[in-house]
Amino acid sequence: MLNTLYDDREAESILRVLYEDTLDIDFYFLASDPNYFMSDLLSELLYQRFNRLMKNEPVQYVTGKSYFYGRAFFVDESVLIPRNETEEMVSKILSIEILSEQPLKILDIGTGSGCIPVTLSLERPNWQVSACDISRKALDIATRNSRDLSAKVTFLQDDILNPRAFSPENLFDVIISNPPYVTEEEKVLIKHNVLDYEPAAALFVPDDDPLKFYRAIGSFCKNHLKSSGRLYLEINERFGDGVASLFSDMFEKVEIISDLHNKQRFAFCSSYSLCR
């Protein structure tokens, strides 16, 4: 039945996640065991969850779980489901910043589930990691994930379009953000399981101002990024040139980097001190 909403391969993957999370048993073992006994309680839970899937609800919200960098993060409709592209960005950041000799002070802007700062804190325990988000509900989830995964992250509620939570003394070595970057006109390309459930405020920007959050982040960097700091951003593949132009006045080096699907997905900015 799920293949009426998804292609066969994706439907099988979703069913596997659903069954394994609900029943705590390997999906392929279950499929090969005609004598497997399922209690009435589990049967009812599976039925309820399957009905939610048939309403296009993402399986990550149904199970309350999304994997990122090998770890299970709690998610609900208050936060975006972590994407593979964001995981790719984190991996690149870790590989680049491994050259740093001193512990780094990190800020993630628009943290959502907290997958970026929690992962960085766990992978580099000597880093001082902070994160902010405008949404109180998102921060509650990010805090929960940090606690459950034993990370050390400081969370602040703030609006990057009008930041007030950071004093002039709050300077960072690295600022990271995966801000909203999908334009309203691109909604026709978005699947219903995203449109109907994931938070629109974390996804969409106006057609006439697609770089509004990038400009705000640039202004924030002027006051809160150290002279030798680096900026890492996830971007809309359509606006690589625009993002590069925006930050080229601030940074000596702006790299637009493609993801594994050969789409322009990241902007890495460095040598800030030469252009400040």
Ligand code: GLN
Given for the second form:
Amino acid sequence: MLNTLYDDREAESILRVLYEDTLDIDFYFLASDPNYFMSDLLSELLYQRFNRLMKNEPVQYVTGKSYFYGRAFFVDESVLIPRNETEEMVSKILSIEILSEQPLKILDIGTGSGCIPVTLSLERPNWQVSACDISRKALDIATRNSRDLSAKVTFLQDDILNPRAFSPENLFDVIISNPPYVTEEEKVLIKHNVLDYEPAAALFVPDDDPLKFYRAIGSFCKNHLKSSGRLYLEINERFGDGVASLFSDMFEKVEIISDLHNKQRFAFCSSYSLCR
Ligand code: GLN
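Can I get the form predicted in complex with this ligand as well, since the one above is the form predicted on its own?
Now the complete complex, all chains and molecules, led by this one.
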């Protein structure tokens, strides 16, 4: 039935996640045991969750769980489901910043579920990691994830288009962001499970100003990134050139990097010293 919404392979993997999460049992073991006994309570829960899937709801919201860098993060409709691309960005950042000896001061702008700062803080416990988001609900979830996973992250509520929460003395070595970057006109390409459930404010930007968050991040860097600092961004594959030209005035080096699907997905900027 689920394969009316997803292709066969995806439907199978979604069902597997649903069964394993709900029943806490290996899916293939379950499928091979005709005598498996399921309590009324569990079968009712399974039925309710299955109905949610049939309404196009992403399995991560149904189970309240999304995996990022090998850890389970709680998610609901107030935060974006962490994407593989973002996981790829985090692993690139970890390998680039591996040589940094001193404890780095890091900020993630528009943190959502908190998957970026929580992962960085757990992988590099001596880094001082902060994160902000405009959404109170998102910050509550990020704080919960940080606590549940025993990370040490400072969260602040702020609007990057009109930042007020950071004092001018607050300078960072590294600023990271995966801001909204999908244009309104690209909505037709987006599947219903994303469009109907994920927070639009975390995804969409106007067609006539698709880089508005990148501009805002750029001016934030002028006041809050150390002169030796680095800026790591996830970008819309269509705007590699636009993002590069936006930041090439500010940074000596701007690299547009492709993701595993060979789409221009990241902009890594360094040697900020030029403009100071
Ligand atoms: N990569 C996300 C998607 O495809 C978009 C994330 C974003 O806008 N920052 O839905």
